[in-house]
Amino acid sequence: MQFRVLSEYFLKLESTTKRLEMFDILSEVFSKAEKSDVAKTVYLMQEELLPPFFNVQLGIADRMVEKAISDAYGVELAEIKSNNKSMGDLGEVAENSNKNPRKSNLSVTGVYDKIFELSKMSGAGSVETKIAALVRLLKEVSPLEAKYIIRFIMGKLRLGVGEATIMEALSKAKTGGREFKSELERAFNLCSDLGYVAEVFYEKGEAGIRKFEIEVMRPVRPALAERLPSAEEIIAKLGKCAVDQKFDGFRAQVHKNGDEVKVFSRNLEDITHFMPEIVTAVKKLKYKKMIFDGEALTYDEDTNTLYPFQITIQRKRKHNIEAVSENYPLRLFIFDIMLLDERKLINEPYIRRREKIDEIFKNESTISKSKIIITDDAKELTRFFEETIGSGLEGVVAKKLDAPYSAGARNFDWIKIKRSYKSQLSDTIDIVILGYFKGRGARADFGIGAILGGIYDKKNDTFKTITKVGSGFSEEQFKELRKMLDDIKTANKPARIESIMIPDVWVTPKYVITVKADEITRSPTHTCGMENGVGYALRFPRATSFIRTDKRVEDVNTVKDIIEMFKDQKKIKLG
């Protein structure tokens, strides 16, 4: 596929507010395009040369890139700022200045290409051979095209397009109907790589999709707990069971293949620089190939006790991890196994992993494993979390003795309670922010009062509104989240927000936030779980954490998990 069509594409996206028309644009996308480019089709939908995991940073600032459409269309320096100042995207300067009015011949892999290959680019006099390659590629292209390469290049490509509507789209190109986006969703929980899952799927077909299986250094996406509030309820569910400690630390899963070994985070970013003592641990291990799932976290090896996450999210300083090592080693505690050299253990019933858990891992200094018991008496399991709680942990996970890995999901085969369960809300609730509200009285000189948060709903790809939230905010946190927000806001409602309630600014659905409320109750107000016009909203909301960075925005709470926790809410009880 031509680089222009995909850009026309593009425009339509970009234009419509209405999530079904978004499906059939993306349908026919797929429905033209080739094997040799669906995946790189994928990752410019997606906004990234590849996944998070890959770690490949283009490195290209604003500056950069307003210099050369300076140099490739021979407009004034002065001019390209003050358009970008009052324009406030790139992409738009670029293609306004782009007087070029021939058509572009380059396919989307020739686009992708040259801009993979500016990530290439490090070390001395890298800058000034970025500009001049950017340069060239914009010469080349038409004016759309060149609004396109630049707002991906700076992340801000604005299309609102979800990874389960790709799925779905690529589904309905290639069998006619959307029935195969199951497959296709398994497929991409095992490696976390949709760009590579369209390309096994238009190279080999259904049948690659319904083969393919886990492999060492394409990381899984992890399985995810539900809640239930109380110890009897759980024994209700899942009748005899494990139940596991549950840590407050860095989600870890570790890949080894022979002497290499990766670490990745929750949300599937390489973390392995800043856990050097576990990768020299898993070094040591006799298996070649492992894929392991775990929580680090750092200890004082003088008492043996665990720091609180506070302590351990100094670790994620990039520099000088070798002093932080020393005086804050960490420690991994190992709860799930995936994979152990040719045997995929990921389909095996979970009391079989963890067999092999128990058979390989001792508890080392570096290595360790969760404590776990095996129960169906609600009495015990209440004995267990709170020995496991008053031993400062968060509580516990109790996991059914039969079930696989659940790759991307969150089910009943995992139910955890925290210790916040206690409180009259179950838990804290992760929501997406989706528009701010101008700021009036004492916040007016901030430009944002308040900000409009959802959740997600995972059957249509979409997310709903739950609630404003103005406090929990320090001044600095308000002015920085005023300055973020603007970097993403659109002119009108994405495609993907349904709303009743209008902000001031809508914006990009991108960061997630942390609440806690007094309790959810029912409003004519808000979309979530929205039936004969009353939905569910947050009373008293206020932030908890700033940008979760640690988590995508389909990672926040559902319309499922709320619809849950309102029926529990009245009920919290352990034992």
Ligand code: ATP
Second form
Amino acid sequence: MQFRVLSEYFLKLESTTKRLEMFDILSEVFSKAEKSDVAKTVYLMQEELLPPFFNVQLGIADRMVEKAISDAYGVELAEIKSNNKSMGDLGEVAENSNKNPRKSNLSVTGVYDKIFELSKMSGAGSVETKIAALVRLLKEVSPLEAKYIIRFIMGKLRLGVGEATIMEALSKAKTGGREFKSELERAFNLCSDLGYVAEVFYEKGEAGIRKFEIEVMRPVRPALAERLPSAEEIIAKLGKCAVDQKFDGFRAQVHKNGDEVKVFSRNLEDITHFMPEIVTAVKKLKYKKMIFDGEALTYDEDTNTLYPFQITIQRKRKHNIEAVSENYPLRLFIFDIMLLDERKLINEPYIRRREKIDEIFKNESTISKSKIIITDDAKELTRFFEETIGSGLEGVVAKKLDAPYSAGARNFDWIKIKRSYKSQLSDTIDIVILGYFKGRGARADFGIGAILGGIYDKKNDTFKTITKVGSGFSEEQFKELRKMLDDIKTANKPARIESIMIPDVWVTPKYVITVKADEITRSPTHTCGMENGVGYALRFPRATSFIRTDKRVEDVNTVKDIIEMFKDQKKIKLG
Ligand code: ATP
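Could you output the structure for the form predicted in complex with adenosine-5'-triphosphate, given that the previous block was the form predicted on its own?
Entire complex below, previous chain first.
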């Protein structure tokens, strides 16, 4: 496909405020995409060169782009800078500065490859080389194309297209119906690379996707846990089950291929460099290929105790990782295994996978395993829970004995029960920021008084509103928030947001925060779980975190979670 054709579609996507329209546009794009460019089309839409675990960075600053636009279109740098100040969008500045009416002949692949080249330029003189390469590209394209190339490079494409909608549209384009989405989703859950899945689909058809399997060095989307408030309910749901210790550290998915070891976070970023001691220990394991899942925490070897999470998280902010790992070594507690040499264990029952863990891992210093019990007795589960939290851990995760590893899914195969569930709605809720309201009174100075928060509706890949949050942030955080949100504001309501409330400023769903509330109530003003004009809302919400970088917007709590929490809270009240 020509990049100019894709740019026209980007323009349409940008202007739509309806998800169904967005779906139709995407289906049309994918019906025109070819084998050779479908992966790149998907990446461009997702606003990434490659998925996060490839660690590809463009490394291009505003001033480099300003210089490139100035050189490419012969407009004074001072004018470009002043236009950037007034428009606040270098994409538009490029579009307006480009007086070349001719449409380019570059394909999607052609443009993508040229942008990709920029990411490979590093070291001395690379700033100039990058600017020169960008100038060449800008000279070749039409104004509209220039706008989207620059926005992409700056990370400000803001199309707001979700993975689920892309998969549905791919299915529609290739099979005529939406049903094949579930197969695409299965493949995506196994490799976390939607561009790659699209390419396999276009090259090998439905059969290729049905045969898709996990592979080392392609991270599996992590299995997640549901919640229930009591041991009795867990036993009623699962019957005889395994009960596993729950650690509060970094989720770490480890891949080994011979001498190469990689560690991926819950968010599927490559965090190998944070964990040198774990990499060294894993290299020594005798198996050639492995994929396993665990939680890494800082461990005090002298006292044989775990440090609190605050110590573990510090590692992310330190530069001298080697020294930190000497003083505060990590210990990895393995709780699942998905692949061992030629054996794909991912679809085997949990209990078989656990037996493998017990067979191959000893409790050594850096690599340990969680401790489990197997029971069908709520009292025994409660005893293990009390003992576990008594030893300073966070809680337990009950696991269904015959369940496969549910990549990318949150379901009742794993059920968490934490210390904090003991009081009513004491668990926190993760929400996505959908917009903000300008402040009144003292807050007017910051230009932001509250944010509009939403949760995710998995059923139709949309965000529903649930609350307005105006407390819990410090003055500094409000100011920073304002800047961050202005950077992602949109002229119209993004298509995937369903809302009755209209904030002063809409933003692309991008940032997640955690809030605590007193209660979940029924409400006519929020669209979360809305039926017959009544939805759900949070009463007295306050932020307990600033922006959470470990969660994607689709990882926030869902409508289903909120309805379940609402029911649980009622149960506690009545009891
Ligand atoms: P989630 O990760 O489910 O979105 P969250 O970030 O709020 O939720 P928690 O509710 O505390 O996290 O619990 C889930 C997390 O617990 C898992 O993602 C995993 O990182 C961690 N965990 C620790 N021990 C275990 C275990 N034994 N089995 C499964 N997960 C565990």
